[in-house]
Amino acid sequence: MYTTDLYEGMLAETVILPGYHADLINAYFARPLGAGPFPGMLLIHHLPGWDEWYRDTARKFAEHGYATLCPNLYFRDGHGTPEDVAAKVRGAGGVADDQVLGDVAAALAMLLALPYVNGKAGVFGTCSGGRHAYLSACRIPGFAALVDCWGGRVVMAPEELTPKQPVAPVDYTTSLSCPVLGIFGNDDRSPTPQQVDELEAALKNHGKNYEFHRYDGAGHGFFYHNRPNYRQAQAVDGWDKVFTFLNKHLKGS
């Protein structure tokens, strides 16, 4: 618990990773300062970009005590506004899952493998990014927490599988290893309420341990206070769910 006599110092900074297939990629990582230990986050961007979002959120996650690490997945489409690089991805079909997965299996070694960080590590993601959050947590083993919000196309039909995107993340359900935390908007066209449904009935199936909040009055992107997406009394209730879901699974013993 803060009280006011508390001394606080982060440490917030852009480095360099390799990634899938040993590419160096970019990161930004933030972390408390002190000795720790600090359990790990890695956020994973959504299909705008790696934009300044999900930078200002990788240091809301370590001024909540995580050291936090968020790769740059376009980094290897170039470089310029996140919006310009993002586009040049959305228009080549968006990046493969394969190495996607490869770039979070490497940031997540990384983190793990840091002095001050207590063996644990959750992964967060929203719209595209909680696609991939939630397959990453089915394919890579080691994450201890999964926080999936509005993951659009965790539920895909047979026409919407592309050779980058071949199997639709929720058919990996049965190897998910770890808690789920999942936030949707009622008023979200992707994932739809009735995707939702069927990523709950496919967690209830294989007995999996989670978690759904779903918020009436809210769409896509409820989280974006710098968008007019933004839902104020969602998004408040939305992040206290998240800590304290995080709070439990990774700062506990």
The other form holds:
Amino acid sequence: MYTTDLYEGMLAETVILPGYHADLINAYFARPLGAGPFPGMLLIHHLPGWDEWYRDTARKFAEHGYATLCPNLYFRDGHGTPEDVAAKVRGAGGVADDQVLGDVAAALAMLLALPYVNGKAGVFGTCSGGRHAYLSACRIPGFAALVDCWGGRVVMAPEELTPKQPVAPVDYTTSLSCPVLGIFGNDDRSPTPQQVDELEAALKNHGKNYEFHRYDGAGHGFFYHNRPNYRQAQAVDGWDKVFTFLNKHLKGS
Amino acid sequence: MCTMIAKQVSVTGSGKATNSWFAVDQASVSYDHPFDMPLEYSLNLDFTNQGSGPGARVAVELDAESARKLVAAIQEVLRQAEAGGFLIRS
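Moving on from the form predicted alone, please list the structure of the form predicted together with the partner chain.
Below, the chain from earlier opens the complete complex, with every other chain and molecule after it.
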């Protein structure tokens, strides 16, 4: 917990790392100053792209003591404003799951190799990033905690599968090897409360360590302070749940 | 992406960005999160030039009812133009 007599500082900058197929991509990296050791966090950005909210959020995690890396999953789609790049990706039906997994695996390897990281790393994502976070925690060994914030299409109907998204992430649940925190709004339409129930049932059936928090009066993206779907009380409580969960699983010995 | 509901179509036209026109060769239609409109989902139109980078984009975000009215209006205008003999096949 921060108190006013503590020193606080951070370094936040753009870095380059080799991603899927060793393609060089950029990432936003925010970390506390000092020798550490700090736990690592990987942030997987949402549909609106590698945007200001995610850079803000990376610094928020750094303030809470996490070396935080947020790779730009849309790097290959050109450069411009985050909106313009994200619109291009949106129009093309998103990025392929395999490409995301390659980028995330490379980013995790970079985090865990840093001498000031304590050997533990979690993954956090919202919206499509929540889906990618769930998928990553199932498919990539090495994560110690997963935070899925209202990830849509984790549970998918067969007709929703595409060549880019050929398997519903929920179907990989058996491979999940870390504790899960799920944050959801009961007014959300993707995921619907029924899909959240299906996801919870899968976690329960596979004997996974999970905790879900469902919020009344909140829909999709209720942490986004720059959008009308922001819900102050639910967001404050949700962030508290996030850091309580991560501190327990990533900062302990 | 949350819905992944998107279609792309090759088009021929021009779009006006802030200060100048550019050739439009692709239109993307999606029903997903908007960037600006205060809705959870919207019908999004992006007119772009594939060779000019992501910034060559004219964007419109509409609610579903507006989008349906727009489609009907386009169809009606094209019907009248065809009936008047104005449609010239290139």
